[in-house]
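Given next, in structure tokens, is a single chain: the form predicted alone.
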Amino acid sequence: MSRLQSWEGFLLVCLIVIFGFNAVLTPEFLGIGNQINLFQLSIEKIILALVMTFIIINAEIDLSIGSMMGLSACSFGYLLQLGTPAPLAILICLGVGIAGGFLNGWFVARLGLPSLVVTLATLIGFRGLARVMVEDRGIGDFPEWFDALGQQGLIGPIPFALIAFVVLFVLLYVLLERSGFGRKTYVIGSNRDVADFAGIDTARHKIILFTMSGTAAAFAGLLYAARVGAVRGDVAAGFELDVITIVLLGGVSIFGGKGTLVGTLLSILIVLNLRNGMALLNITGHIQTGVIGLLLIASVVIPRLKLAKPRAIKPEATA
């Protein structure tokens, strides 16, 4: 009962209602192809949302994930143009993500700079590097096996990216909910001073989290390049806002120390089903964005209304 009365329970009810409406209003919604397409078109964002959950629970923010994703994708295309073998280019791109994430974490953890400022700066820097490499042109003509990895099913109709998402969710769920690393993430997010007094190496922990974020963004950039078959300098522009919206809608507190991956998963399913259902009903993208925005507002307001307690009325003093 406590689970059903939690924010995750509320999200589950919303998901069931949305799924039911979609199934009734658009019969093609239940098709296997549509359900796979529902995930495939936003697979990079939902992978980033999993790692962003760790970052925000830790009371930090990473605004550079979209730019890092674009830098990784553009680096892959640029390296192929230089004649680099595709497997080596993939490893280099992942290394770029690791280095970029480590850089963010080092500035935040070792120099004590706000993550909002640091990642805003690297958002601009990473995007600038991506545009320098590819300018305004598109780069494509990737190896056939690479394009097939992003555009064809790996197990039946299920693509590699969706399988990677499921595996990543399971691994991160165990890491956050069933390990000491996850407990440290919550403690540091709740109160860093308490974590320091408890002997937790908070600086090292934050560097690891930001490195994870950069690596996930680089991986997502490669998935995007495989799915689309081409890259440009504006790849993943604005993705960071959608990712943060999904995480906050899932019940993760922007102040840190609170949230679950289950909530993030339910939020992902709600957003994907909403967008897909509205698209099948030919509702424009602007209205879709407005609906998601209203959901985000609700995710902030409703828990506060629930937690607010009426003030006790003091009896008036008798004469």
Second form
Amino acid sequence: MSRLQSWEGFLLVCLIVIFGFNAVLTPEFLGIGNQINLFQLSIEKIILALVMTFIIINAEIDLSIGSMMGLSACSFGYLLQLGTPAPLAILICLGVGIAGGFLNGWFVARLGLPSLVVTLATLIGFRGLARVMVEDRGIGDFPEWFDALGQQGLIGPIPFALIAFVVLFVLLYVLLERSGFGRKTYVIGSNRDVADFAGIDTARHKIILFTMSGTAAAFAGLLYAARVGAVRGDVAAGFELDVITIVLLGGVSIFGGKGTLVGTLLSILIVLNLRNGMALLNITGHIQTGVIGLLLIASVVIPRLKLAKPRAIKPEATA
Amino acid sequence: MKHLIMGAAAALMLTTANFAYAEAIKLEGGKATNMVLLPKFLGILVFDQANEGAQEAHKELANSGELQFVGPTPENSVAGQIEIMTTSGTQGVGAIMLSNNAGDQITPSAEAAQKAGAKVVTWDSPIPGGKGEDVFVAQVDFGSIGVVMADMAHSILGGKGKMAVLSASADASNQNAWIDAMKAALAADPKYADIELVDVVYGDDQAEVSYNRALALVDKYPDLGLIMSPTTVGIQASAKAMQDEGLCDKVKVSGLGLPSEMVSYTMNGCAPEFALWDFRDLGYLTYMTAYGLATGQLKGEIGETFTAGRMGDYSIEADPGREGAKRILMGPFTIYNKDNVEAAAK
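Switch over from the form predicted alone to the form predicted in complex with its partner chain, please.
Let's see the whole complex now, leading with the same chain.
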């Protein structure tokens, strides 16, 4: 636990350094508009990162979230074209997310298939469905209130999606760190057999987690549709990798059982500030991707270096 | 007689209309405005060429502001373009020059940039709905591209055969408009009656995807005679695929390509004919337009005429392909074959 706290301390230092650099190097950085844009541009990914934290702590993975976002966004566009009222279409899309997430969870928990395989299959399947629905075109012209929700401030300049993110963070924080559900998530992630012996219904727990993930992805898909005002078949393709990157950088162990939502939040802030700073300095896409990649490698290697130290000292001691 | 009079009246009206704008606006150099050239994504030769043209104009006009060439990575094109558009608005740049790959998804961020005071000039590929865009610098008339592609198909196929289209991304508004224009051209003239367009597929402007889609087309349609690819990435990938598989005798490749990338395929007969415009000129003209708008020398109104440096006079007109949108038509373009491709490739 102390190691985790020190990791979060390390992230905090990184964040402060990046924030400081940005503030000094780019005059626009500290503007309220920019600070909101910084979240708004990646709002769907950071919402998904919160739920992904639960999934990975539980020693599972959900690769299908990007495709589910696409499926939800395309379903919304498709339903509106058929003449469905927008509020009903939103409910149906969330229903699609619940069903898709439940399907993932059921395959993983009840059939005992690896989540990597199951969600890789649904990554392809959900995307396929999305592409079938909208074919090769863009669908736009959503109701004005829907676009406004994604593009304008709800309370002052703060948009709906950012408020949703903050509320969701608080709710999920309480759920993970302060509830029995959260304890179970850690225990199952550390050792599922032990959890089974302890009488925890691990299958049910996993199904709930995957259903949460699918629902969040469907919600994120709707946020995306509102933010950009149009959808097409490739919406959110590849987002899952960015989301998983954020979670791992936040110190959540890919082997399960370890990690915190605060770590994920710090990681979100680091990635967003880093990207925004580089964008404001007109650093192009390839370099941005490279820097984020290096950061991820560092996040995996640095904790290992700490563990490896005692072993490296040993030969000297015996000599 | 009545027609004659009306015709004469119309002609007179046209002349007076021309008169009103006969004086082309001369752009005054030396004003400072920061500008961003935003391609669909990085790593494509034609976009680099457009940048060269823009840089040339930047120097010529002695703009003491900065001209940035920033783009997203190919796999992150849509989100990346939206991000750069948003950031440019935040930076308070004078103009953003966009080759749009995000369809109408770019509109909210483009409108936000306009609200922040930037002019949004699209080039190469416009915003389909026209919202969030001040003016589109069109390389050639989209309708005439259709006729040129239909004619190349006619000459390569000898007037009869099956053809498939391999395009860029499914939502690229320029390519879609050209394909529609080609379909219209094919339907309009009976001389194309024996040319059958069997399929339209998308290679997302990525070489490997396009290569595989081209091979899949050949598998799907054994009697295919021609792959028409209205994108420089697609045409090169298709020609390479046909050459690698030894299919060049059976399946020819045509479309829009760069001489330097296509020269070997044209000389060995895989791609006997293709067409293109000069992307350096497109970048140059786009810069001139954006500079004029950003410095307030152009208002961006229909009928305005200005002098774009070495390229001469251009006018802002209504875009016939997109209702309510404005364009500047660059034109014309060159058809390349064995006779002229080697000289152009140098």
